[in-house]
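Next up: a single chain in structure tokens, the form predicted alone.
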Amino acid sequence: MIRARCEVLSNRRTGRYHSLTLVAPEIAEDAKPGQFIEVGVPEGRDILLRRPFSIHQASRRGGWAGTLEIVFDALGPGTAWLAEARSHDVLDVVGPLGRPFNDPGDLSTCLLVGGGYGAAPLYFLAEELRAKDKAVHMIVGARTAERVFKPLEGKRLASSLVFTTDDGTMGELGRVTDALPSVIKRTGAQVVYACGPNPMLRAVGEYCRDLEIPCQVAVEELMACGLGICWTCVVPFIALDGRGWWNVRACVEGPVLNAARIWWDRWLGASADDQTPPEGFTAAPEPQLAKPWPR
């Protein structure tokens, strides 16, 4: 973890998201598909803590060398305020913060599964699967078009793609869980990544878990710290015998995480006043991705 004074580069919009660019190059160097980092508001505001935001794309190499890029929507008081970012600002940065992705190992084809910008870590991961060789798959999907993440880069970076949306703007109507079983049948995809809102993350949680195809989600929740202190990112995640549970701390634990551990019932409601796991509760193996990202 490094804590920086990091220039604004540039400040963008992309459809309906701002994309924000930052000269961080020791953070760069370490940052991991699926990672984070916080950033701090300015002194002598009413906004406390810093924000969490994904990692879309960390420079190492070429023009663009020693640079990350965030994407958000100005949604609260503190996005607001750094939308307003323009070049050459300073911001207080901490990362890269939280687990990566890990390694698909021996597994060769990939699906990622993305909803609106928070799908923006998984062209990352995109980026190093491919420079590992790995066929890589994708379904992308939001309410409206103009909320479909980079189409264009998807394109690029995929062997096949399907859009999704909730209207039928782009792509297929309905949402990425409705294609995920012809994606999944079509491609023959050995393992599932996936980023977006926690209700997605579950329904392909789930499938995959049926399927018994490792998946891992980097999930949503709010960290408030960052750093595993304030215990407020906790997410329940069930023991590979099944048999107990304990909570976990998105912000160190995770985000990264294997969706067929997370007890999604208590976690989202459904059954939170249940103190055991299902019944019969068998986690997904995933003994090839037992290795956290390589540098």
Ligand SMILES: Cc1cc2nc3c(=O)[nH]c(=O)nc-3n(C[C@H](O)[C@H](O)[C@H](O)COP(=O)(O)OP(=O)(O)OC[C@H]3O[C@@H](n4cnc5c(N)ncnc54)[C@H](O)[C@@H]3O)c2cc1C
Contents of the next structure:
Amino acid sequence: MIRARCEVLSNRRTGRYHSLTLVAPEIAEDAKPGQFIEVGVPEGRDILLRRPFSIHQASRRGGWAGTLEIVFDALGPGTAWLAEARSHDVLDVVGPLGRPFNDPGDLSTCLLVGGGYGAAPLYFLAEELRAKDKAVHMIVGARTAERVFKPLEGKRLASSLVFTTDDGTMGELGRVTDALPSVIKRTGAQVVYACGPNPMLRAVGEYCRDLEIPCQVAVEELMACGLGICWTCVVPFIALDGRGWWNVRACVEGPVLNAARIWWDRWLGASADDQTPPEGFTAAPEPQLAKPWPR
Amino acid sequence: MIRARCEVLSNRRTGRYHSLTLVAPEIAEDAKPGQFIEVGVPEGRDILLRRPFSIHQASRRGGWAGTLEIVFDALGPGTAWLAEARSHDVLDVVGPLGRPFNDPGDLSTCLLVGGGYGAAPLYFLAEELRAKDKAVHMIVGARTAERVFKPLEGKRLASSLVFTTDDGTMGELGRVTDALPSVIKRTGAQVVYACGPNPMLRAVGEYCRDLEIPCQVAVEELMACGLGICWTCVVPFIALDGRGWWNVRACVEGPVLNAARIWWDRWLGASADDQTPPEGFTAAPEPQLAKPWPR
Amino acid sequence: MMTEARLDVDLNGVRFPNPVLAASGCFGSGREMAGVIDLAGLGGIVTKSVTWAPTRGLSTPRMAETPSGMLNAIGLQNPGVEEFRAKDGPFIESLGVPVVVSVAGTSVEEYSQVTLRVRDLPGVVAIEANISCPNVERRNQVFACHADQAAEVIGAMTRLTTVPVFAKLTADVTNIVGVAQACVRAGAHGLSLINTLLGMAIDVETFRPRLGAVTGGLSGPAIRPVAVRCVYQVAQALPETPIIGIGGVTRAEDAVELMVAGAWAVQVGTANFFNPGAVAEVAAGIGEFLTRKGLAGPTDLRGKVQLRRNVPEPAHRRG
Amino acid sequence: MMTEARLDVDLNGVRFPNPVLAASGCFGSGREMAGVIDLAGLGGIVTKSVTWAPTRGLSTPRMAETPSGMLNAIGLQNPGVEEFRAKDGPFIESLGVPVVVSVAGTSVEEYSQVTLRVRDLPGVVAIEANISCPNVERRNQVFACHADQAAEVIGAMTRLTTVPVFAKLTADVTNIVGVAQACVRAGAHGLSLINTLLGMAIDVETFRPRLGAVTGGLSGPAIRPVAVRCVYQVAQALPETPIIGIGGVTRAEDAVELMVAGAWAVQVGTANFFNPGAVAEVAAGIGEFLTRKGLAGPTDLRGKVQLRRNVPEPAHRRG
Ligand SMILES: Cc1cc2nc3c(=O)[nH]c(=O)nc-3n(C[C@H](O)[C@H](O)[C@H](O)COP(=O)(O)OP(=O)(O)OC[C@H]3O[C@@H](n4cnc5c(N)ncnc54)[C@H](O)[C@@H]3O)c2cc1C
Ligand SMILES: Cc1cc2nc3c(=O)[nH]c(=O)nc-3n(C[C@H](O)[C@H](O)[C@H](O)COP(=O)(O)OP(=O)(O)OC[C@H]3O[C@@H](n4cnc5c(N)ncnc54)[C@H](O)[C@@H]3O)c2cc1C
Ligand SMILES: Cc1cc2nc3c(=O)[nH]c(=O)nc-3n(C[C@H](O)[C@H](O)[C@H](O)COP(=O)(O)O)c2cc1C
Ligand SMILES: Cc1cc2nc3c(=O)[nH]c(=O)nc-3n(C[C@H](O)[C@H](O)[C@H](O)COP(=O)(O)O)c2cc1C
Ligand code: FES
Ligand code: FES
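Since we've got the form predicted alone here, give me the form predicted together with the ligand too.
Complete assembly follows, chain above in first position.
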């Protein structure tokens, strides 16, 4: 992990999103798909905390030319401010942070499922997987066409690619999870990587778990530090033996986690205040634990 | 009083100071020497309150061309931010505020004493006095030459002008108060107007009071609102009959006040916590109250 | 077509055209602002606290800025209740905006005497008992620090007048709910929550306190989370008692936050200083907010905080 | 030539190489940061509070940003004192930076038991009794809310160990000086002031509390004026007792402010989150400040607030 003052190379719109490229050779050198950076908001503003963003691309051009690209949606004060960054502005960046997606090991057919800006880190992953001669298939979904992130980039990288939009303005009408069963069947996917809104990750994760396909998801939870020192970013995570659970930090134990071990109901659902896991939760070890995800 | 969004026409350095010109026709139309404006810092910053600045020039060019000029020293977060303002930026301005310097009425020989950026509003006053065919003499002092505000402007406006600097880098070595006695004697000043650091105003005011020369000073006190609603900006002020005192608001009853009626010791001095005026304070009406300042 | 929301509120009989009032000490009596802004958009005005005798207040510096907030130590400067009646009385009567007179004092007797002199002023719809100003000579003059002392003042005031009395409380206590309950039992019609937090700042160059009075009251957005918490706690305990939420309101969303926590109305203090139009703008913004949400009026916000988790997720989690 | 100031401090026997420590819950045990920054510049580390049993903490969302501050509701997540001993014990021993172990619990018994398990850890120079965390199930578990309960916990802990105990107090009380005095009488070696203020925030779109636990603790620059005031009040009452000032320190000037108010040392919490190097930078900045002022060390700051007005005016008033 490095803290660096990074010059903005460019800040462009990409559909609904902003795509920010930073001169960050040291961070780019280390960055792996699924990791993120934390960008500081300037001093003197009434927001204090850094903003986390997944790494979309890390160009390791050697020397001082290495760049990092992040993609973001201008939702609130931090991202609105970032959307105003101009070339040559200097940002305070910490990264790369968190655990990346794991290498699939012997498994050769990979399915990458992205929702909204969650597709951004998957293109980075796709590059890495292709470099290892893996078969890469993708599903990229969003609410509407202008939120489908860099469709051409997806087409370039994936052997097969399905788009979905909630409003049917691009690709299939519906959600990525509607397309998931047929794509898994068609491609014979042996491993699934997903990034996107948490409920999407949950749906993908639960489907894969039922099929006993290993599935890694890059989660999002509010983060105060990104460094593992504040314990704000936790996700309820089931023990390896399926007995009991613990709150793991998305910023250091994650953001990439084994989907099958996340206790989704407690995290996102109605039972969040319930300290006792539901019936059968601790009794049966998770199906996919028979094929532990290589880590 | 008007609240307006004002475009920055220019923002230049003037010696140690910054000189900011705003397109502010409505405020300029009303502005009188000694009044001030309050400039908003932008939303989202951790400082909330506006910053007060004396009006240096108001050009009433008619229609939408009217401009306002303020001069400031970049001392803290607000002025540092303002120093970065560029042409075409838009500032949130309230003004003109406060009571201006009074018309000297029948008195015809005026002495204007400025310290540091305090000279800025006096040039505006000098223009007005000259337009009324008054004799205008000036003393302009500062710590050092680069803090002597617009010396050429002073020379253009005043019939006689003495500079003083604490370090002797320009004009006479010393303070404006060192030059005051001889200038008053030489010019036969009948009325004194002063603006500058409060201790300077005190020294000028007390000297004039002893000579029974009416003296108006434009004071500075911390201001939260500038509108008369918060009561932060008060100055202890002696009743007209010399009996008792009250805290008046520098933003509405001032910033221009009759120097002879300010209870300087309580305001700036060691007796600030003392609620009882010193011996003789309430007994004797102030000398210059015999010639009440035309207001 | 969306119907526009109605903004008027009824605090168990005390009515305001909209739920946003100017806070005490942050708007004068309105007279100072009459030439500056259009007062018609205001829900009401709470006057600067008035005491029995003319009060000169504390030495300057009287304010210090702090991150997203400010400290003040005015010390209740005011001309005393007689001059208040003479100068502000006619103005209040002619104003057409409901006025709440804030009453302060250093003894039960003083609160009583001032109450007697303001209860009959035309245009006054309520009295706010400022028993929580931190800028008093001795901490034991902050009656809202102790339930029994607070109740004594409120009891004395409510016995003297039929004008509804709101008790203004401080968050600088171990148990604000206990103080609130005591005030209500003593006859308070409602509660104003919160006054400034006791704070201090020091100039590191001179080592002098940045306030002439050494300590002062912290206000502004910085304290909003404390105000929301206090309103929530008291509203949970006293759901029938009108609460006016105060603390760090600068935008309509801030007011909505306090109302969802349990406030029936809100007051805007510090924001007036940097935005003279704040009160009316917040009120108008609440109207737009309600209309956008399809809500009929402020009562659809009051205390509507969703404590169960099974309500819709925020948009970013829906994808 | 100016001589460089010395930074080491002695809190009546508890020594730190400089007066700036990492605050509890805002730096882990230091282990997480060892790979990120050079720990050598730290005055000390206060560990995340440790409880008897492993504690999972509260539901997310666990934080919400507020103006110049943040709310947190972590709920003391920690692996319990046994795993703390096993995992953090060796790290602390090898660290070379003084460590203060923060101890939390829900009963006097639990504080005692944890104290017994941490008092012998090598490298531990003091224990901080976190009796003021607002993120507990019931408010009556905040022992620092009441002088007698605070004293009971501190008394039990100090009877069990010769390791100096600092009582960490909350500002959410009517009389912090009373609680401080009770702790000192019960044997507290020093006081850590302050913990977070109880606060709350609500999402106005969903009407849900922005924290899973509904209320949480407010920290950051927003609360600094309250921390300065608490340190000042307690220091005036207990000039011989070491005080560690906490609350909103992000820069050296903030630390100086707390020390001038009466703190013997300071802790940096929230600032670590956005500036991982904050603790060491604040310490270095204090050094530069002292040198610039021609002061010899931190004791030249401690409690040096100038209450008399006859000290030099700030530069802008001199002209
Ligand atoms: C590991 C990680 C990777 C991320 N990667 C990206 C990315 O590549 N592109 C991108 O646009 N955003 C990403 N996010 C989310 C991003 O951090 C937030 O959108 C951003 O912090 C919002 O800041 P703001 O000040 O603009 O808005 P805020 O006002 O802080 O928030 C605006 C909205 O965003 C939500 N939000 C805020 N922080 C988070 C968060 N950490 N996670 C999820 N939702 C949040 C808020 O609840 C609110 O609804 C990521 C978050 C995490 C934790
Ligand atoms: C009526 C009036 C007219 C003024 N006119 C001018 C002017 O023409 N040019 C100019 O440069 N400044 C003027 N000032 C002072 C100016 O308002 C302050 O310098 C400014 O507010 C400082 O803001 P800051 O955020 O940069 O610094 P801060 O950090 O707020 O303050 C920096 C320094 O300035 C001092 N200061 C802050 N506010 C005031 C104030 N209101 N009065 C005196 N000192 C203050 C502080 O004590 C501190 O020493 C005027 C002040 C008043 C009240
Ligand atoms: C300068 C100033 C003066 C104040 N004077 C009074 C007062 O006279 N009486 C009172 O009850 N509250 C007074 N207050 C407190 C406010 O009414 C309000 O409770 C507090 O500032 C919090 O609200 P805010 O954050 O919107 O300012 C004053 C506040 C400020 C900032
Ligand atoms: C995320 C977070 C976790 C905290 N956890 C603890 C804790 O475990 N024990 C404790 O005594 N204080 C805890 N605190 C309080 C801090 O130690 C400190 O007292 C407070 O945050 C004020 O300081 P600051 O403004 O520098 O953050 C925590 C604060 C934060 C922000
Ligand atoms: S964000 Fe602080 S521990 Fe994860
Ligand atoms: S600055 Fe508010 S009354 Fe003068």
